[in-house]
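Only one chain is shown below, in structure tokens, and it's the form predicted on its own.
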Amino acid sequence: MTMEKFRLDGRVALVTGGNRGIGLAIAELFLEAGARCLVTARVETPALARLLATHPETAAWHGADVTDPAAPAAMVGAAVARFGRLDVLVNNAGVADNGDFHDFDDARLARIMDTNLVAPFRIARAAVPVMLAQGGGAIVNIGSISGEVANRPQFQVAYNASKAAVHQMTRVMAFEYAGRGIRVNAVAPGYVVSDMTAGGIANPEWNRVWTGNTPMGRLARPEEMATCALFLASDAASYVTGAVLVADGGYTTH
């Protein structure tokens, strides 16, 4: 009885920026647990039209930019349209950028907190209601190690701002709905093998550094991201809401 808690069969889920990477990685994963998916991205990659082929009645595509004062609500609306409810958001969509902060200019800066933190909050404000409406739910958002910790060797303050204020808003928005059914975590990876980290691996001087830091001595694969989020997801994490779960071979232990 215990494994069915991380079951996630009648529930539907909205994944945000679920076409590449961890988002998809969670996007499959909650599929196989039993879910419903709503998909956001700016554009269908051939894995997510993959994906959609394979669960035609239970994947399903709305193209959106995050950052569009609009898509909060017609993301939420798809999702209610198509399958009928809303249990679980996954706010995963984000974006990098380093460089030195003397140099970093608005436009950059915008981007960033558009993105990595205004969005997610735009996103879950419009998904709250229906969960309250319906009794509950999960709120899963994807932070990361850099809202921890300074990262070396490259320099990005405005990302690592944005990821801490990402925690911080999980941990308040947890305090505020625990007494009404709706729980809010927070998934914080270490450095992951995907597209936004490509060009960091590919730089021998990089790679080394982030590889030697970690004490597992690897980077992470998204499936390993992807179980963590369907940790938090589910009825197995029934007393768990306020976490940022760290999932980093050990990163940030020292």
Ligand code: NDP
The other form holds:
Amino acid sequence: MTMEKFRLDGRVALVTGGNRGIGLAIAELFLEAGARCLVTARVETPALARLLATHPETAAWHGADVTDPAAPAAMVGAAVARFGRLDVLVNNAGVADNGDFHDFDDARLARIMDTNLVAPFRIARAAVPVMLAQGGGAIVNIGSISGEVANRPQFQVAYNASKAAVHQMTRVMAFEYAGRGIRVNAVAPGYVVSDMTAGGIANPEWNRVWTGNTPMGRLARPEEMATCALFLASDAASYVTGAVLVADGGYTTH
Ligand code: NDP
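Alongside the form predicted on its own that was just displayed, please also present the structure of the form predicted in complex with this ligand.
Okay, now the whole complex, with that chain kicking things off.
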């Protein structure tokens, strides 16, 4: 029965940024693993509409901007209203921005930090009381190798700082709730093919550097991050908390 531990039957998950890219792949896999899933993002994409049509009973949509201070309570409330509980939170929504450090004005800095750090903090803060009342839960934050190393060739210090903070928030939350049934972990993806990286992939120089610096010699597919998130969300990871699971094709080995 060990393989059953990788499933999410009976669990309710909230996935932010689940309308495309890594978040959509996570929602798809969680549904396949037996979870009921509330997906949030700002816009309902055709891919998300297909997901909702395929899983009319177990998938639901809640439109929200994660930087809206009212959004965290609303999305947690929506998950509980629709499915009766909340077992798994995946803080996936995020944005990147590139440029020299000295050109990063306050508006750009705030957009990165509000989306990548403040929002996951607030959403977890809204989810934890529900999980505590239920006796436990699992939080999976999507960090990045950008939280561990400098990116190249592009400069993106605000993004790097935001993801480093997400990794540390993950460790400290894990410490705080380890005795109260809530596991908190992060996935730190390397370069993944998605809308976020489309511009860089289309740039021959950037693509060459990204691929060339990845020992496996290729970028990741979103599905390869979803399996990591499933492991951390599931009982297969019952003794794993405070971990930052690096999934980067070897990028940070050298
Ligand atoms: P995408 O750009 O494809 O997707 C980003 C997601 O975040 C979308 O669903 C988007 O929704 C959502 N989002 C962004 N801002 C907001 C907001 N203010 N309110 C609500 N939703 C928002 O990126 P990825 O799938 O690649 O990235 C997902 C996560 O993985 C991010 O946290 C990213 O930093 C991280 N990551 C990605 C890597 C990569 O190489 N792609 C590498 C390492 C980490 P909407 O359509 O409404 O904007």
